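Here we start with a single chain on its own, the form predicted on its own, put down as C-alpha cells.
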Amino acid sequence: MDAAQIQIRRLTPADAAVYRDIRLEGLQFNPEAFGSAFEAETAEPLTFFSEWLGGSAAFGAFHDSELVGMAGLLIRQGRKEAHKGLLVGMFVRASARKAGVGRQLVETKVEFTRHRVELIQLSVVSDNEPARRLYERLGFLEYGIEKEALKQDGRYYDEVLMARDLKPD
C-alpha cells in the first residue's frame, strides 16, 4: 500500500457502519490497546457509533473506499482543562501498517487541533514499541507511566503517557 493513495478525512455519522467495523476489529485483535471491550461495543446499536462520530473529532484513513485507519480526539471539558485534547482510539488495520497511515492520521490530528487546544495528550501500551516510536518522531514526549492501567484476560498493561505542546513558539 502506497501512502500517496491514502486519503484522510473527518468521519461523520454517515460513516458509522465502516467505523463500527474497524473499531470492533481493533477491539477484537488488539484489546490491550483500548479502554473499552469488544463484548461491550459489539452489543451497541449502529446509532451508538453514529452519535459518537457526531460528537467527536474522529478522522479516518481511506485506501480507495476502505477505512484502514482511525483516530479520535476528545477536547477536555471545563475552564481549567479546555486547553487540552486527548488522542483516542488510534488503530490501523494490519494490512495498512508500515505504509505511513498512522503518521498521516496523527499529523492530521495535530493540524486539526493546533488552533483548538494547546496540548495533545495520549496514552499507549508500554509494549507497543512501533506506536511509541511513531509518537516520538512526531514530537510527543513521554511524561509518565500509569502502572497496570488496563487489565485484559487477567494480564495487566502499563500505559506510557505522552504529550505534545502546540503553543506557538
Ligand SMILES: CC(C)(COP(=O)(O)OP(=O)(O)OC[C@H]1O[C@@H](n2cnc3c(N)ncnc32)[C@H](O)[C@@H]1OP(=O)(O)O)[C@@H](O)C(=O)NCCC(=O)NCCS
Second form
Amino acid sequence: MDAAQIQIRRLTPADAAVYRDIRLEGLQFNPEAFGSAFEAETAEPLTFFSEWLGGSAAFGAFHDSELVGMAGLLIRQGRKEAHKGLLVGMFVRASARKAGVGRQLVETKVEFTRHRVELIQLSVVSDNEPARRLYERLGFLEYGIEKEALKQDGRYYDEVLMARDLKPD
Ligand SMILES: CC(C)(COP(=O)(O)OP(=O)(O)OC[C@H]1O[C@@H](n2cnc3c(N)ncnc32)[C@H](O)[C@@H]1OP(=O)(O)O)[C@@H](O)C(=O)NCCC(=O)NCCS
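Condition change, the form predicted on its own to the form predicted together with this ligand:
All chains and molecules follow, beginning with the one already shown.
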C-alpha cells in the first residue's frame, strides 16, 4: 500500500456503518489491544456507534474510499483534567499495516489536539511491540505501568502508560 494515497479525515456520525465494521474487526482479531470487548459491542445498535463518533474526535484513514485505520481522542472531563487528552481505539487493518498509516493517524491526531489539550496520554499492553515502537517514534514517553490492567479469558495484561507533552517549548 502506498502511504501517499492515504487520506485522513475526521469521522462523523454518518460514518457509523463503516466505523462499526472496522471497530468490530479490531475487537475480534486484536482483543488484547482494546479495553472493550467484541461480545459487548457486536450486540449494540448502529446508534451506539454514531453516538460515539458524535461525542469523540475520531479520525479515519481511507484508501480508495475504504476505511483502513482509525484512532479516537477523548478529552478528560472536569475543570482540573480538561488539559489532558486520551488516545483510544487505535487500529489499522492487517492488510494496511507497515505502510505508515498508523504514523499518519497519530501525527494527525497530535496536530488536531495541539491547541485543545496540553498532554496526550495513552495506554498500551506491554507486549504490543509494534504499537509501543510507533508511539515511541512519535515522541511518547513511558511514565508508568499499570499491572494487570486488563483481564481476558483468565489472563492478565499489564499496560504501559505513555504521554506526549504538547506544551510549546
Ligand atoms: C499498532 C498499529 C496501529 C500500527 O499501525 P501501522 O499502520 O502498521 O503503523 P506504521 O506503518 O506507521 O508503522 C509500523 C511499522 O511499519 C514500518 N513502516 C512504515 N512505513 C513503511 C513502509 N512504507 N514500508 C515498510 N515499512 C514501513 C514502520 O517503520 C514500523 O516498523 P516497526 O514496527 O518495525 O518499527 C497496528 O499494528 C495495529 O492496528 N495493531 C493492532 C491494534 C493495536 O495494537 N492497536 C494499538 C493499541 S494501543
